[in-house]
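Here we start with a single chain on its own, the form predicted alone, put down as structure tokens.
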Amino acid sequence: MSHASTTSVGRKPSDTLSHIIIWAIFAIELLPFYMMLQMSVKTNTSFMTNPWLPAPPADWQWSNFSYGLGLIGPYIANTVFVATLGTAASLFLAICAAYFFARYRMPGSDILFAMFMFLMLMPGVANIVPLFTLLKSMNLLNTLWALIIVGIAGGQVFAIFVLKNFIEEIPKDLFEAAEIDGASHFQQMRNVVIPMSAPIIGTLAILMFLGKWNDFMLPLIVMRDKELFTLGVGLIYLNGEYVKQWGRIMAAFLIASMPLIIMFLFTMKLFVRGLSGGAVKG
């Protein structure tokens, strides 16, 4: 019996119903997109007559990128800034704190990790008044420096709790070699903790990165003037301001999430790699 008649017999009916599902799935996620990517190509014209197949290519519109573009550009550059010092920052301090309670042991240092990791079951949307009176007293209200500096304080207790786990299984010989070498605490985290920590250091990043690429309440509260909004409350106000312009909106929502989708496309093996890893040593 041949090769392909073997896979036809041996192939269920459950299979071919899980495969049907899974590509209903897929179809059922990409309908956003989808919708997205045609309308942003159209007049309101073309959008009211024909709203779900795309229009024909001579009536593409394609100067609704360079508007999108310019719309939301200054939303981009800010949230390029946010997102890359604060995951850059966070990450370091992670780092540094997640080493000290993974080789380290001082009076009291159980119970201070205790509390960072109580820290994990409140709620940020509760600490919403307290940290608007707090940025307030500080003259941090309406600058890019409170987003960074809220973020990398959000950002440490899952980093700190996952990788002192990481750090923990290094082995102790390759830290004893390093003192033997007369290596400081920050030349063992940078020649052996962080390239023993790769993978997962890469999706902490990832991670960080697209929480505050996504954050939207805390600008929202934050942010008054406009050219200082990032991506999330940039979009809803265009809108609402840009509301009957269907085409120009897909096409800066389009233009919002492609560094996303490029981010992804570059660092997926990566981010596998970090949740497989993360997988073993649990």
Contents of the next structure:
Amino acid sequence: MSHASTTSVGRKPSDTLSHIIIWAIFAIELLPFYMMLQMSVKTNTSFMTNPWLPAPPADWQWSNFSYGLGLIGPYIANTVFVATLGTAASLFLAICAAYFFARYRMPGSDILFAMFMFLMLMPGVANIVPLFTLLKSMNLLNTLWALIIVGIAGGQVFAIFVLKNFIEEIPKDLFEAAEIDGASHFQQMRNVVIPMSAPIIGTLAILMFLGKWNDFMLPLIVMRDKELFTLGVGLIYLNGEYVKQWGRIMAAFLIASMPLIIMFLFTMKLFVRGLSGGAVKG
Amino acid sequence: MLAFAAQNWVCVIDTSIDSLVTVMSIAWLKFPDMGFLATFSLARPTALRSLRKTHHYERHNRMAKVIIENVYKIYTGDKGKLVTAVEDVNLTVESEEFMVFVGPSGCGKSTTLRMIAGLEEISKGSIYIDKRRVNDVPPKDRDIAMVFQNYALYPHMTVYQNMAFGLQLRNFPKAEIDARVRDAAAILGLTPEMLERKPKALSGGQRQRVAVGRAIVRKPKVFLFDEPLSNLDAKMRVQMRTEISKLHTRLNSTMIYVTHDQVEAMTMGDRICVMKDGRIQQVAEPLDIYNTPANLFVASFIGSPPMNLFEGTIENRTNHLVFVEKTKEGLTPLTVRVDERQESKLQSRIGKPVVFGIRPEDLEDKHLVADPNPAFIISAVAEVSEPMGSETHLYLTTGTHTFIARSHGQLRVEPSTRMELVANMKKAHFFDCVDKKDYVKEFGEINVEKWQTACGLIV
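Next up, the form predicted together with its partner chain in place of the form predicted alone?
Next comes the full complex, this chain leading.
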């Protein structure tokens, strides 16, 4: 009896091994974050003498953060501008397109949708050279608009795919009731589609925002002026241009990752709900 | 070089499809009647946007006649096959009338209603609401309101917001909206506290009330109901049935009501339109439909329990016409004399196959009838008896046909007892019995309902 009560159901010796593996992976995942945290409050000297363990709290260099913020402040502003505008516009267009694909058919709409899906298979990097040429001929090189426009076009496909399936799940009667109530298409989107697919739209918004926040390749290629850098590129250049003030660089990195961490922590529930939302609809 | 060109293409396709689709969808949504896109679309082209102004609704007149003229609904089904869902429907729903469309599922009744609502395109023919041809008028400008089977309430809005939504979109002043919503709520017995709830916090019956309320506040010319009670439990359905009837008396509006439940049709409708396979079978007042069904289908569809039907022939015996049942070999056929008043119309059918129909309530246990005429007595074996209290339902068989009798007494009948019943032949019906060979389905089965629609009433 006592034996049974002390052993968890399904616990086998082989589980110990998998637990060790999981913990190991977990540690590897967290190591960079830990290093960033503890380095962000050290001076170069204290880092050289003690690279692995946190410094005693009395020696913490809070000034690293104000300096770090000064370094990346403009990058953050650029990134927020690009990511917010790109996400909003991309989502809006994706909702329109998904609404159309989900609710109406016209000859060729299947082919059109299939082409969309095909685009999802295309790795973004494969487009880099022609994209560059295209942006060059559009005189958009070295502007934030290049990032925004490409961001708007690029993020949509996945969003349309997910949203279309979600909108198809909304009872048709609701749209018809709205139509009889006098709602135009945009009003139907606002009053039926958006409230009813809020979790999935939220999830998509987070994903898009994350993607644009972390975008590295495109800004690296398109941007030349330092003032126009977004975070992805800006942080890399920090590494190269200064005498390695590790503490300051890490403080800047930490500041740059903060919004994402905060956003993720607070929207985790929504995020999970959105991802599983399409599967079981109550 | 080639690779570069290919990549260039990919990129151009990527960007151009994206923008093309976006532009097309926005353009199409904004201007659905725009050129080729509109001709392709299955949705309704928008034509008239003239009725936006509030004053139109203020002085609106509830009297509205709905005329359906040679209407067809043809759509492309699987493998490009054309399917006719509604075929040559002609009907006039008078002003202030309560018209019920009834029929089995797939008979085209909902499609017809949806065409009136503007939710379904009209393939051929015209629909007029209040003398205006509405084929190309979008639903919101047809001055109709619709109540859906699954309520179709916006789940994220409160009851109040649900009811007010249509008025808000039409830019009604706030005070007017409030007054109308509260009026409708009072009519439907929705408490002010309920108005603040979300639909999911309401019972099925309450939700359906809200859905009706949403229709009432708009004060439309025509109310459309699409099987509004079929999601409710039996008790609630009876209650809501009377409430909708009362509402009709109170509002005096034209109402068109779709149901598959013939009891609802009989109890609610001023007139009933029975449909089958996309065609109207009969349009008449409930009792007319019950007493003189136009064909075998209507006869068997309307009435519960349904009319008993026997296949057989009319024969002339000793100066009287007699119906003789068509039986399996070796069984004695059921034989009953035809009522004198019906004989003249049946003369021409002597020797020909007919279907004899008699309602369960027109068959009574012999012992409960004073001085029965032996010519009208039929004999059959009781299989089951169901005492209902006020009456007894007897399930009987002649060996070939099974049928139901509704005796007014409280009978106790042992199974397998032979009984004698008196048929009230004055109320009997005779239908042509068309050859079933023409109504064979794919696997050799007979499409009974389709066959029934072809068997017209003789008398």
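Numbering follows the first chain given and starts at 1. Since the model is a prediction, treat every value here as computed from it, not as a measurement. Rigid core here is just the name for the largest C-alpha set that superposes within 1.5 Å across the two forms.
After superposition on the rigid core, the Cα of Ala24 moves by 2 Å or more between the two forms.
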